[in-house]
Amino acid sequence: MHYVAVVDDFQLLAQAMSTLVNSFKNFQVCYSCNNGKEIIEKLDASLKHPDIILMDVNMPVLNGIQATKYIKDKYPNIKVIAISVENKIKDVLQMLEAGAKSYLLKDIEKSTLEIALTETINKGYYHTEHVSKILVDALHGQEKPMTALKEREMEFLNYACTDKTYKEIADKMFLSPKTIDGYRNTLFNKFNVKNRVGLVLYAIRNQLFNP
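Let me have that sequence as a structure, single chain, the form predicted alone.
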C-alpha cells in the first residue's frame, strides 16, 4: 500500500480527491492539509511520511511552489504531484522547477489520476501529453549560449513570459501580429527552443525574466 497526502485549501476538492485516491487498490490517503505550511509542519513532526503528496499550487499562507521546494530539499524521497484548476505556463514551470514530478489538472479522469500515481511510484515521474510532456521536452532541450537581445526583443520576451496571448502582446507593443511572429521566431532560433514553454523556461533560467 502506498500512502498519499492531499494539500488543498478548498476542502470540498480535497475531500473529493481523497475519496478518489482511496478508491484505488494500491493507494490510501493518510491525511490532508489546507496549505503548504500545514504539510511541512506535519512532515517535520512525524517519523512516517507519505509516498506521494498531491499538492495544490495556489494556496494562502504558503503556496505549493514554496512547499514543494522545501520538501524536495528536506524530504527528497517524497514525490510531489502538482494539482491545479489551471495550467498557466508560469505555474507549470515553477512547480516542475521546484521539484514536482508531474503537473495535473483537477478535472482529470479517474483513470488518469490512478495512472499518474502508479507511474510516479514506479518510474519517479508522470507526464501528461497536454501539459507535462511539452515541459519535459523544453527542460531537456539543448540551449545555445547566451545571445544579446535587442531592446524590442527583450520587451517581447517579458510579455511572452506572462499569460498574454500573442495578439495581446502585439496590442501592447503597438505592432502587427506578423511582426510579433517575427520576434517569436527569432527568439526561438536564438535560444534553440521549439515552443513558448521553452522560451519562458530559458528566460527564467538565464534571469532574463523574474516571475
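Could you drop in the structure for the form predicted together with another copy of the chain? We only have the form predicted alone so far.
FYI, this one's just the chain on its own, none of its partners or other molecules.
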C-alpha cells in the first residue's frame, strides 16, 4: 500500500480527488491540504510521510512550485506529481525543475491518474505526451527564449494593454509620443505582431499581462 497526500486549494477537488485515490487498489490518502504551507507543516510535524504528493500548481499562501522545491530539498524521497488546470509552459518547466516527477493536465481521466501514480512509484516518473512535447521543445527548440523585456518596455506594455491612447501613455510615462512610438515598434518586432491588438493578445498569452 502506498500513501498519497493531496494538496489543492480547490477543496471540492481536493476532497473528490482523495475519494478517487482511495478507490485505487494500492493507494490510500493519508492527508489532504489546501496550500503549500499546510503540507509542509504536516510533513514537518509527522514522522511517517506519504510516498507521493499530488500537488496543485497555483495555490494561495505558498504555491506548488515553492512547496515542491522545499519538499525535494528536505524530503528527497517523497515523489511529487504536479496537477494543474493550466498547461502554461512556464508552469510545467518550473514545476519539473523544482523536482516534480510528473505533470498532469486538467483533461486527465480517472484511469490516467491511477497509471500516473503507479508509474511514478515504479519508474519514478510519468509524462503525458503533451508534457513530453513541451520538454523536447524546451530543450532543443531554442526558438523563443523570450527576449526578456526591460523595465521600461514592460511598463509600456502594461499601459498598451489598456484602452489608453499612445498620447496618454506618453503622458503617464513622462515620455514624448515619439518615444512611445519607438517602444511600440520594438515590441512589435520582438513579439512579431503587427498591431496593438496582436500585442495585447501576445502579452496575455505569455503571462506578461493579466487581463
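Positions refer to the first chain, counted from 1. Throughout, rigid core stands for the largest set of C-alpha atoms superposing within 1.5 Å between the two forms. Here the structure is a predicted model, which means the values were calculated and not measured.
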Is residue 14 one of the residues whose Cα moves 2 Å or more between these two forms, with the core superposed?
no
With both forms fitted on the core, check whether the Cα of residue 52 differs by 2 Å or more between these two forms.
no
Where the core is superposed, what shift in Å does the CA of residue 197 undergo between these two forms?
24.6
